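Quick heads-up: it's one chain on its own, the form predicted alone, in structure tokens.
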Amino acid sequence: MQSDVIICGGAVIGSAIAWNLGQIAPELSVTIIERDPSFQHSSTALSASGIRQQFSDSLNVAISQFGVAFIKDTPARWGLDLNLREQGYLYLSDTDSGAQVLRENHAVQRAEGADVDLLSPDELKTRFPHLNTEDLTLASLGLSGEGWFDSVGLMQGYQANSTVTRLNDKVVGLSVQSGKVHAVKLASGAEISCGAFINAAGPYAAEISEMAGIMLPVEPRKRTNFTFDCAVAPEAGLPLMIDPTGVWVRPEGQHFLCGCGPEDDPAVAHDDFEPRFQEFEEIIWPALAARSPAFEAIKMQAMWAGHYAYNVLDQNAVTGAHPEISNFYFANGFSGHGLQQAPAIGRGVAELVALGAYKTLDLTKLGYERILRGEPLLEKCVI
């Protein structure tokens, strides 16, 4: 069996690349290898489904702007409404140094055309009267182009509008000779020769890279999401709010969705999806209750855990071709941002494979070369 392009991983990143390849170079044969076609444990399906422009790096801002435009255009493109709730992200700071970071980030965001405003504690209190603002020094609020949407809908939109071969199988080996991947070996015993190989394996990315002798500092990190009900919901509503404690919360229909960065954040086994209930009781609820009286009387409804494909070096994506294995392409290490970055990354990687260069957005600084140099591309706005 032979395929011009093989993509390892068929969730939103792999599907976005496949769809874009079909748009740019429909003559190419594309095969997606996916170990779990139900996607029940995929980072896409278990995501909190947010998209924001409040990053500290200008490229990340531009990537999200591309994503928002793509999501808004899905009704015209695919006849699909992804139910974008453009209610913004709200970052809170309770220190002078934190306020300075928000100001520096704001300058980067505004330079890229992001619709973001800085609010003093008094201005924040006026907009959201239920919030306790006495300890705060500054807030940053996205006024448009930020919010949350249907994550599985985006993935399924890519899948339904792509003409590719999909195999329910597992990559177990790569045949690399003379600086190229020549064939992909599958658990079923099949072997497929290829012209290009794309690693879009999410939390499994490091294992796939290792098959080609490539070190990739990406590992699965567990994140638990909780939904809860309020005895009395905040009258002024709320965007997706990130408290200085690291706790985040947003509306989810008539309820709320929340989570936090765990204090202890080790790599976990690929099959470890056991929620960390104690995070709600010990971290999230106390922080929310301190921030708003509306969150003093709440009742948890549900919880689930998903995995970040966590880039240990700098929590930023790794994209592009390997400098020595020229037809091995990365689309990895999104560290919780993969869903919102899928439209732009899908376009960019497809351009690189089919056209030999980035055309829409220059993603060069996300390349693997920084991994080799050990030079992180630091992002200050990590949730």
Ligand SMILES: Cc1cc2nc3c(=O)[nH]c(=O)nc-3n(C[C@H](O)[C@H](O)[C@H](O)COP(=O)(O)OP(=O)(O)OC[C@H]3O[C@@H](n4cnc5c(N)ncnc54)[C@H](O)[C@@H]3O)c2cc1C
The other form holds:
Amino acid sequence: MQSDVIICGGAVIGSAIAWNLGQIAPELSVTIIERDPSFQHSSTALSASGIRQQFSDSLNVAISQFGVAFIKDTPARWGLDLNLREQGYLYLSDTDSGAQVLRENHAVQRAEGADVDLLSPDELKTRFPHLNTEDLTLASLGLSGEGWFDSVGLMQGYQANSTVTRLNDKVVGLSVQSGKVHAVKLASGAEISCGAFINAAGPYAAEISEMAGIMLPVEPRKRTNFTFDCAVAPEAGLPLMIDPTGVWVRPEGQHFLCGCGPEDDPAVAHDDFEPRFQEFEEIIWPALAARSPAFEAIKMQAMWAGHYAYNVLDQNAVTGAHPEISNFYFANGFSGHGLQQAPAIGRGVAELVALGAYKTLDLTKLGYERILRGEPLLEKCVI
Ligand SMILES: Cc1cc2nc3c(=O)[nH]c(=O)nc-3n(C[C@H](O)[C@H](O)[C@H](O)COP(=O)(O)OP(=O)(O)OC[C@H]3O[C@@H](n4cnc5c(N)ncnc54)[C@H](O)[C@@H]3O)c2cc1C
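Return the form predicted in complex with the ligand of this protein as a structure block, the form predicted alone having already been given.
Okay, now the whole complex, with that chain kicking things off.
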């Protein structure tokens, strides 16, 4: 069997690349290999589904702006409403240095045209009276283009609207000769020769790279999400709020969704999806109750754990071709923000594979070269 392009991993990133390849170069044959078509353990299905413009790196701002425009356009494009709740993100700082970081980020975001406002503690209190603001130094609120949406819906939109070949199989080896991936070996015993190979394996990205002898500093890190009920809910329109403690919370229908960055954050086994319940009891609830009396009487409803494909170097995506194995392409290491990046990354990687260059957004600085040089592309706004 032969395919012009083989994509390992068919969740949101792999599907976004495949759909864009179909738009840009319909003459190419494209095959997605997916080991679990239920996607039950994929990061995509377990995501908190947020999209924001509030990044410290201008390219990440532009990538999300592309993403939100794409999401808003899916009703017209695909007849699909992804239920975007455009309620914003609200970052809080409680130190002078934290306020300075918010100001610097704000300058970057405004230069990219993001609709973000800085609020003093008094202005914040006027806007959200239930919040305790005495300890705060500054807040940053997204006024439009930020919120949350249907993550699985986005993946399914890409899948339903492309005509690629999908194989339920597992990539177990790559045959590399003279600086090219020649063939992909599957658990079923099949071997498919290819013109280009794209790694879209999420938390498994390092294992797939290793099959070509490539080191990729991406590992599975566990994040637990919780939903809870509130005895007396705060007023409607609460954004996704990121407390200075790192605890975040947002409305989820009639309920609330929350999580935190764990204090101890080791790589975990690929099959370890045991939620860390103690994070809710010991970190999240105390922080939320201190921030708002509305969160004093809450009852946890459900919890689940998913894996970030955590880029240990800088928590930023790695995209583009390998400098030596020139038809091996990365779409990896998205850490906590890959869902919102799928539209732009899908477009960019497809352009690079089919046209030989980025055309829409220049993603060059996300390239693998920085990994080789050990030079992080630091993103200060990570959740
Ligand atoms: C709890 C949590 C909350 C998050 N919140 C947000 C958020 O609010 N906003 C945001 O933008 N992002 C968020 N993210 C990150 C986002 O979900 C991911 O970055 C994004 O879904 C990555 O998509 P992916 O397709 O790269 O990976 P995945 O969705 O993990 O898909 C990878 C696929 O590759 C397949 N695969 C792996 N190995 C093989 C193999 N050998 N052969 C064949 N197939 C293989 C897997 O089965 C899987 O289906 C969150 C993630 C988690 C875990």
